[in-house]
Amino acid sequence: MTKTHDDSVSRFDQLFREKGIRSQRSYPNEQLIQFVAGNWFALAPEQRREIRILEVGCGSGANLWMLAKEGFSVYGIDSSAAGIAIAESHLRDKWGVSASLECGSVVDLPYGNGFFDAVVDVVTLQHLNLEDSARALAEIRRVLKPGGQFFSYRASDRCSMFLNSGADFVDAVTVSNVANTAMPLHGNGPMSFWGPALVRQIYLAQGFEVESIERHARTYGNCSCTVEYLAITAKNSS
């Protein structure tokens, strides 16, 4: 693991400790819902229980509760013990569901080979530099079944923050922090901004077949800043 990874872990652990449940959104990502619906919502309840889904960087559980409510076998991992504690109480006390939760790193997943039907990532891998991203993707592919599905939602290289971050570059696509306070997502530590060509290049190198890349953009209030995300679906090609 690199210093960039450690800096990101430290920043989000601090956010969870300072803000608790308010440190992140409370409801699931819309593109993630579409991904899950397109693959498994047609299954009967007893069939859904056989589908194991892991969220890397699960944070406070905003996506996990939806997956658990829909009847899947749900797993979550986050590098922050504070985040995991929030997720446990959030799922139990508000939604009446549970998930198998672990405190750990996406670059060293504590699961067996080929264990999951799907792995999902919502704005977690975007906080890794290129070196750690390759490690994380290799681990995600390892724990996926052959043909298993991988969904990722991450910042694109069309974001206003990419060239106006006010910070140093860690590598060609990663900044140390969005320090410019006029920009959205400032103060969240290291951030990496990928384009579709880079996605295909890195995913292919790690044994994934990219199935789709969709762009989802929005502007922020009166600052005329554009934030664009890539919703990426891929499968373990082994």
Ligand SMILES: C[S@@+](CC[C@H](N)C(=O)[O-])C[C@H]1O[C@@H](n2cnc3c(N)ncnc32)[C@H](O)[C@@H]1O
The other form holds:
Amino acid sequence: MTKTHDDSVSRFDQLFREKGIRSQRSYPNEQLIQFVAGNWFALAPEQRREIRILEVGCGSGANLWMLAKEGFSVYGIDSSAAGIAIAESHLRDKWGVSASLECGSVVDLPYGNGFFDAVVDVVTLQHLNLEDSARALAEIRRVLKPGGQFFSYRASDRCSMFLNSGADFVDAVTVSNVANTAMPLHGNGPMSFWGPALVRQIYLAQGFEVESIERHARTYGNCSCTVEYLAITAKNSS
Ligand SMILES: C[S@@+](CC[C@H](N)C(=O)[O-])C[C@H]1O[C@@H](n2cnc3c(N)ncnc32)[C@H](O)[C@@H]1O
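Complement to the form predicted alone: the form predicted together with the named molecule:
In what comes next, the whole complex appears, and the chain from above leads the way.
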């Protein structure tokens, strides 16, 4: 693991300790709902229980809540012990659902080969540099069944913060932080900005077949600033 990885892990852990549940979303990512609905909402409840879904970087559990409420077998891993503790209590006490939770890194997943039907990432892999991303994608592919689905929602290279981060580059597409306080998402530590061509190149190299890439953009500050995300769906091509 690189220093960039460790910087990102400690930044989020600090945010959880300082702000608790307020440091993260309370409701699930809409494109994740669309992905899950398109694949499995047609299934009966007993069939849904057979579908194992892992969220890498699950944070305080807002996405896990939706997945568990919809009847899937749900697993979450996050590098922050504080984040996992919040997810555990909120899933149980606030939302009345459960998930199997682990504290650990996406670059070293504590699950067997071919265990999951799907792995999902909502704005977590975007905090890894290129070197650690390759490790994470290799791990995600390892724990997916052959043909298993991978969903990722991540910042694109059209984000205004990419070239205006006010911080150093750690590789061609990753900055050490968005230090520019006029920019959205500042202060979250390392961030990597990928375009669709890079997604296709890296996913192919790691044994994934990209099925779709959607762009989702928002503007801020009277349209002077853009934040764009890519919603990527892919499958384990083995
Ligand atoms: C921006 S938050 C997103 C949380 C959640 N996916 C959501 O949509 O609300 C990024 C999360 O990834 C976690 N994280 C960062 N690096 C990680 C790593 N290498 N392995 C696992 N989790 C990581 C952080 O602790 C944080 O909870």
